[in-house]
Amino acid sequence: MLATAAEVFAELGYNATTVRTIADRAGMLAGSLYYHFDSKESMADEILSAFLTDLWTGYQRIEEAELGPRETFEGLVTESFRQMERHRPAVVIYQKEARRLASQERFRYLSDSQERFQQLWTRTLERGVADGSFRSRLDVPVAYRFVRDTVWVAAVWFRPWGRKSAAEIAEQYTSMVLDGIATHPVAR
């Protein structure tokens, strides 16, 4: 039932989704959903909190491994795609709705997670600049936004059953970001 709700929220958007639409897609009466959830807010909360719990559990494993900045970066990208593979509709909901939902007390954790996310990725990039893994002139705030946006917007087109697995796409992303796409990079 939550999987159906997640797909509907991702497809139609949070505001346009009604409990009746979710029930229709799940093949049940709208009133039957209220036996399990008191509102569509409860469903969205469950979907988003499950995704973020899994994401942060994976990120914590990477942090605790105390890897170098490049390996940490690769691990974070890979974990992001792994969670996208498991929670694609939740990622789409998060991308489309987090800012608006976070204005509600119930969803305050979305803002907290965004701040935590920025701190983790920024810290990783700064460590890489400091130890020489990344360019000394790297504009960390711009690099953070670029990586965040290029990784997470993939939820719009990524399909777990597609021709490439999440791990293969993560490998391509990290290679492009860390090594570039040119065969012989020009010195700058």
Contents of the next structure:
Number of protein chains: 4
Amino acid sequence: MLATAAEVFAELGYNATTVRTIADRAGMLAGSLYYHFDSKESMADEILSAFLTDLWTGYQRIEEAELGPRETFEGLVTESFRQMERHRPAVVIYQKEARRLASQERFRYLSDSQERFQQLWTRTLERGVADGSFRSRLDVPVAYRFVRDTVWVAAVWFRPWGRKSAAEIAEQYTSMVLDGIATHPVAR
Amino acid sequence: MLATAAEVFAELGYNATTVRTIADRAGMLAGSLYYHFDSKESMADEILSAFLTDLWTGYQRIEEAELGPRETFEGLVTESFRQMERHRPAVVIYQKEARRLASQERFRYLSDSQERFQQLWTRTLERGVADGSFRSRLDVPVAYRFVRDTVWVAAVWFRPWGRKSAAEIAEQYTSMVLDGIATHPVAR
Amino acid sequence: MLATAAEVFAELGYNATTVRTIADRAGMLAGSLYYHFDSKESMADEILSAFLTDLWTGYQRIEEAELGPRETFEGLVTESFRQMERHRPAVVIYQKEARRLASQERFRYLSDSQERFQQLWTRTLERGVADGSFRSRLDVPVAYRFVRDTVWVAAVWFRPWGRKSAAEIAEQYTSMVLDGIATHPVAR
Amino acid sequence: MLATAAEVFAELGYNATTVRTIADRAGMLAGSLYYHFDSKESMADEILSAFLTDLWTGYQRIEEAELGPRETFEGLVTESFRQMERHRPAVVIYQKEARRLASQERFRYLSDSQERFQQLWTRTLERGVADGSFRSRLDVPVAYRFVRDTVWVAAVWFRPWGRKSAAEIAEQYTSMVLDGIATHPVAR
DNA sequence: TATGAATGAGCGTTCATTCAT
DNA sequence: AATGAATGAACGCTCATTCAT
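Now show me the form predicted in complex with the DNA; what you just gave was the form predicted alone.
Whole complex next, starting from this chain.
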């Protein structure tokens, strides 16, 4: 039922989704949802926190592996797509609604996650610049945003049941971001 | 006043924005807005169509210049960031709401634009693959989505009044997407 | 301009008529009407009181002529249709809105007129019953309503500029009401 | 609850009636009405279509009886007053609002009914003229309007719970319209 | 005289939520 | 567990009215 709610939120947007719509799809009446959930907000809460918990569990494994910057980079992107496969609707909701929701105390963990995310990526990029894996003239704050958006925005069109698996997409993304789409790029 | 509405839409989302909020910010009462606009929807309409008109005017100049694929690519990205500078809130609205709005007849031009956009980019990428500017093994549909999202999603955090100009950001983006962020990339 | 207002009120109904519509038809903006009138209500007021003044002037001439009941009857019906010719929109408004408006102090004269009207007709009918002009078993209160409605409701479809003049219609109505539409009626 | 709405519509007019007034009278809040009805308009719809359905069921019985013109006339008037007894508020609404509502597709059946009504009465009057039951010089279109309005407008003052039953009023109306209110009428 | 811009009350409607059953 | 009926706050919008120009 939470899965149903997540799909509807992802499809229509949180605000545009009525509890009636969720209830319809779950085969019950709007009032009946309240036996299972405190509120519409708490549905979003459960959906998002389940996703972020899984995501950080995955990320932690990578951090603990203490790989080089490029391998960490690849690991993080791959893990992100893997989670997108499991939690696609949650990712879409996160993408669209996190900013708005984060202003509420109850969704504080969204901002916290955002911050951890930024630190993790920034550290990885900086390590890469330091050890020569990444370009020396890389503007890390801009590159961070670039990578972050680039990965997550894919959730909007990515369909795990489509022709390409998460791993394939991840591989393509990694290659594009790391090596670019042009030929003969000059090392800088 | 349209600018005010655009900012609020971008900040809170179209659905979450009430006409009272817009009116507050514009220093008037909700009813007064209706002297200037037919409806909330028509505000979004004017905002989005003004943006898309300007955008396509810019793109057309680039198309007509008949540049090589790489230069066209750079031109399109640069033009996109330039328009983002003028129409930042409109871009955010487009980003978040286009899918939902496009289902209405009045916003048909959103889908039309989307399609033109896809053709323009796809053609450019294919030309680049054909003439060797871009990697031969490039998955064009995936790369198209990658570039499209990557550029526009920047509107969410991009602030023209920030430290970096649109041209600077565009240059960094182009370089990241074309040449990658890693060093010594292998040509494929 | 009052004529314009009257036409619109008659056509659309008082409530459904906006001052904007009246202003449009008068070739000005809504606000400009207020240079000429205190309020929408006062327009209705002027329209209705002008009509009733004329009507009672006409009726008074008939009363003063001291005719027999049948001739009085004919005179009142004819005068009513004559006024309908001059004040058609006002009659329609009266017909549709009098009941609602009459509850307001400012429209007290509507109820007053209604009452005078009832007395005038009732007296005429009773005189006719007394002197044998009208049927002895006539239920005067019911007949009063019958005649009253019968005459005024015609304003809704009556068009002075149509094929039939007010005098012709009045003649037909009088004959129908007095003598009936059937043949060989039995005197009672 | 539909009955409550009908009474308020009849009393105040459709436009002047607010859903809050209806809700007040029904002992609930405005929003609660929408659990039972789609819209204010659909309330009017249900009220009017229920009335017209009953009315035409009654009329059909009379048509199928294949009576003479005078008996058909009496039957139709009597049936009309009978329906007025059951659907008085609906009749008032019909009387006042049909013209305005009929312009909407959803109320198309109002115009349809109007037309059937006209045909039915016109046919009856013409049959009466043809077989000598009604006056040979009768202006059928005018007489039709006369009868139509005369009957239905009674709904405004008619109270079934008053001193007179629908059947009594119908009998008086029939006699007035067929035979007139004057004595010694000349057959024409 | 007329305009343009605004006001503010109120309208029909929606929707998350409650609660007795 | 679920329903059916209701609540009440808020929403987009309308409109009679005001008023400086």
